[in-house]
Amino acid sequence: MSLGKLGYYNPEKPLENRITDIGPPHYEQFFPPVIKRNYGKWLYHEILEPGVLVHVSETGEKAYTVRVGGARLMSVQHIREICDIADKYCDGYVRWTTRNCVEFITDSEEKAKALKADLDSRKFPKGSYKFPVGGTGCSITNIVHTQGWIHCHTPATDASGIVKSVHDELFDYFKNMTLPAKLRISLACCLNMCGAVHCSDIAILGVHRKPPMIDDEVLAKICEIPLVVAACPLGAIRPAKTEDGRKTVRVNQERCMFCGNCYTMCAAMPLADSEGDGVAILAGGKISNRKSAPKFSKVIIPYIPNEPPRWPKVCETIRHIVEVYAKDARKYERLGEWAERIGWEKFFEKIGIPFTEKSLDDYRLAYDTYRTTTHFKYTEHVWEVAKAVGGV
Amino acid sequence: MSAEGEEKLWETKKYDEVRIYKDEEIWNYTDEELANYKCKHDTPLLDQLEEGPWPSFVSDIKQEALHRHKLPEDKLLIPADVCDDLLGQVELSYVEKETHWKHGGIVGVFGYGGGVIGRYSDQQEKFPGVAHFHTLRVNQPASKFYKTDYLRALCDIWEYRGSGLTNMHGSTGDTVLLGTFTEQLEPVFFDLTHDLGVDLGGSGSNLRTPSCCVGKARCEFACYDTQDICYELTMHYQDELHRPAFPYKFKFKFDGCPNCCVASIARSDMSYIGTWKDDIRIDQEAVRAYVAGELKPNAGAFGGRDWGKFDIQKEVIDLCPAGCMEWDGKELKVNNKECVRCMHCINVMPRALRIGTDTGCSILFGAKAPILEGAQMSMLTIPFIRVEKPYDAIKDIVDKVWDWWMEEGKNRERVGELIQRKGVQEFVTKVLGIPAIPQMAKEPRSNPYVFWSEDEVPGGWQRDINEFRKRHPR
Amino acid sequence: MASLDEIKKVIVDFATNTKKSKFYFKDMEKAVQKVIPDAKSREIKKAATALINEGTLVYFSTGSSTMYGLKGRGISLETEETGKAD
């Protein structure tokens, strides 16, 4: 590799030695040899143990993964330690899943097992593990994630420290298939959703409370008015001038929806506010087409506060509604046909979680969710109501 | 060096030809010394994240930041101590639950308008380290295979030119560099495409990093290539890749099959989900012994917990959301004519029942995020094309759809809203010139304001009223 | 037909002389059709790539859509933001 301050690169002449559209490595010169031999040819698979799977070949191979957990940010030493492990056990293979595990492949029962009692075994020095193994089957697996505070502009949360917390939480669940079905959790810190967790069976959603405060002093000095009206999507953004005549902006309020695209434009408009951001948890949402098909997750808690580093409530939350889920549902049953099944409103009395106002859908396409049959079950939600109108 | 003829450069290259830091220098540290390791700046919230079972994305800072510390400076371009500084920003975030980053917007490597994100810390002087903290998008392998000498390598440059910090991967696909100033973003490129054999990704209004399911390499499940086909429309559409010109982000996920492990119908503005036209293949004998217990159902997924004998007429033919299928005690039969390919009963027997052979994929249009107009899943469109290289058949599709978005899409619309903002009959029956089908929609419409064009009414539009008025007096 | 050189010219003028220093590619191209009305958006494309590589134009992103504007004009984030240009 090149070295010194500018390396290969000339300021002078950008384009001299620039090499550009060359797009990814291709993908078979990574393939472990078991795998070469065998692309498109596998029969079947099995989980032998949590974190442990065989995929059987018509050429009668076999090929062995063992699939570890772990946290999306990971430093240039860990990735090292991951590439000794591979050319121990793997002769210098190894790759990621969708959902950022990690996994070993080998050609050997013997190799598999080695590898997963060398990868139980190895441990940051304050105690948690560097590679637990598992997250197959009816599992948590990871919880998949964006930056948070490591390194977003508009997040109303932490994203790796909860995420942290959710994973020491559940840890059993990683660990052991106990689940009626796979249960996926996603985190996205602000309602962008770079992580796109709107499909999850649990979502925990950083949003923010308060529209952006005007920084009227600078404002027409570091940003262009035009670029920052144009960059709400709602429109709420309009040029103004303060009294004693300075160019700037105002904020429709009423109309915010807190994305923070403002602030993406201009750094006069910052929205976090440690009061005002928080978590809202959503549940239901599926990917898979099997039996049923994919499903949007739902508003279940509007907010709960941010309270780093380790975010009791949210993970006391998530966990029991994930006990009251694993004790409830049917055997191939995800949550959100779990609580479809049992009804919404049942869903919410079981888990013992108020029903608010807020998770009234009151933006665009509403419609879709309201009710409009005499279809329900009768929970105390229905006596509130009748209590309200006089009518018990 | 060029890039022409090395996509398979680390079939033979290796780590040693071009790593920067010798064996000694990497493993520069005991154990001790990491156990004693005391950072820059006090972070007492940070560090009770360090405890519990679950990896500590802390206690890996952590290291990476001795391990700098270590180093011998001219081995370092960024500071020593950008993990330091890191975990010190992060830290006052933790106490003040506010973030400490600005949008940088006009970094990038010179001609590309994508790949990478600007990031300034709001805290310049507290923590020097993460003054810029830019990230570059890096083209991942299809399926995120990797060779260790390539990872090594990686690793190397992404130490001596960036923080050393790294996410695997970021949500998109790609393999995610974390945090560099300024100056190192053209050195890593270099470095990128003259060493490694690698690309950025995308971001802004650019088709992002196209992603697909481990397919053929790793899944008896995958109806076609995966891996191949999203290689191929990388590579095709590198220019669409690098330089904007789209109203906004376009994306392109590979499923191999309808379980969806790319999560494609979610959030890909097309969505490859394979499938099969023929039947379901059946070994009889298996289904009978994952009848008499002999196998585990679901490939053992349920291993965790007791949950009885397994009853394949309450768990698979009950289960059946098309109710195809049938037991008889000895015989499974499915009725293929009637099935939706939902993959539940291949799931749940996959030693017994298997895809069928005549494959290929369903294209559906339009899933995103939230953003602006609502979450959107995809709609099916296609049901059922082959997968078939060159694919020339589904270039031409996407090049319709752009042409068609790129013209009448607004500023930061997805095609998704343009497709309900312009009329979903639009764009089946004009842009994708294919006929609309009863499997494009769940139900039929139930309001009845169709808009009837002038040219399908006999007669057309234009009618003279005097002769109205012969008819019909005022 | 015009070329590319004709198109390019037109994405300058519009570049220096639109009021926002910081442009989508639909807005140029709408600007680009005003004056050569059979301009193809892969053309003006070709053109505004031209002139990014010659360093006349510059690309600005927000991370999730991208900009143009003319090398220099209009106020730079990052001079602005962070006191140090690089």
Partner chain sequence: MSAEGEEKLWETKKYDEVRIYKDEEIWNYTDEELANYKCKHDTPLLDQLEEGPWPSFVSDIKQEALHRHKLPEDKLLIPADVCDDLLGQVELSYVEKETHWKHGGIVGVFGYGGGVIGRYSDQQEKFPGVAHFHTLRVNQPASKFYKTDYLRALCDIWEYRGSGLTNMHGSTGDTVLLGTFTEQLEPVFFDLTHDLGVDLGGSGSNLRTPSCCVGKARCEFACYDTQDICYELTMHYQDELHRPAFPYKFKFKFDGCPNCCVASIARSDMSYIGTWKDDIRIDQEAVRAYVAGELKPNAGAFGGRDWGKFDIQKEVIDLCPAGCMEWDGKELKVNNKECVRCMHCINVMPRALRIGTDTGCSILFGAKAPILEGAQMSMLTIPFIRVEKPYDAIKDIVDKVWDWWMEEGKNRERVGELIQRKGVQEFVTKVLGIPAIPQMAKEPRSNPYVFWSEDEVPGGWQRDINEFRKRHPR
The other form holds:
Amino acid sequence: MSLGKLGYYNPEKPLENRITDIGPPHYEQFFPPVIKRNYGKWLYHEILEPGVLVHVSETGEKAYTVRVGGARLMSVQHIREICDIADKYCDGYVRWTTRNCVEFITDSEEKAKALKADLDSRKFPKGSYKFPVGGTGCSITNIVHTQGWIHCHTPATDASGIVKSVHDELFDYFKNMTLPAKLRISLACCLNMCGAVHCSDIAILGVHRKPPMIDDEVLAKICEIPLVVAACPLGAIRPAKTEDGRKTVRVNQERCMFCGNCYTMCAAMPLADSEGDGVAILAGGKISNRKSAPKFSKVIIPYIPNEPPRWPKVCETIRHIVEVYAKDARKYERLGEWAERIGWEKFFEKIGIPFTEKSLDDYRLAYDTYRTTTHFKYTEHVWEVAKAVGGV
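Any chance you could show the form predicted alone after that form predicted together with its partner chain?
Just the single chain follows, nothing else.
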């Protein structure tokens, strides 16, 4: 018997009994049965009430989905309770959305109603919902956010704390579909932007305002100086020596954009500062192609100081923006589309925030060179068709 058949590597036959299917399991095995039977056969879906959807297949089968808000960080106990609910109503199947909502899918309306009633009855000891149902249609769904002070090494603000505070202010808009259109909020705790702040209706961005501090005593002992210099995207770091001849680095403060890449490479260059750190507010972005092209978010408030544990100024500002938008925008008009229709100057006037040279900071990419959207203003094909039909 060969070494390969015994489970050992055989250098004479390196491909014998080689395992080639290492990797994640195929997603199809995690489908609920009703989804698997009707995969690719869905005709349409409807929102029966906030947080409850029905998908109708061409076979006549229906799949009912109950969506609940979930936290990005969950305890094992909470996840076990979610699994118990899925076992009771959904044959053990459950899914998470990209915005950290939890969706329970059933194959009958009776199960969906019983499931929703059960979810509404489950509360924490202080009375808040464990599994708030909502986040569908013209509402605010979960706020996507990054790690913040809990886990990230370069944050300028917290993530979970500030998101919890803002979501408490906007909870009615999660439970009810009373907005003109869907409204997406996100948070990134620094400008490396692990979150989706570059393309959200409203975005909270943690910002540093001071360059990194340099600990000359330990820098050369724990950091590789060439890597620290190379880590800066703007070339703001150069090698240097202290007065007593020790190797270190220096930062050109005029070039520094406070990104924290240097601290990622070297723990002797901390960036966090209680006075300089805070948040910026961006608005007007979206990913959707519906009605208009995708849009990048624009800076509308360059700085609000950190005010833990509840960030009152940030919460008040975002709630005011949402309320003005809800009152003034047309049906199905996203926040950025509303701002462009009335004009950004009018947007600032209605919101009641100052318009400065730092406002409307944007990302352009190569807009004049490349096609960045499916909405074309002009193509050669359109010109040829117009000539063919006598339009020009």
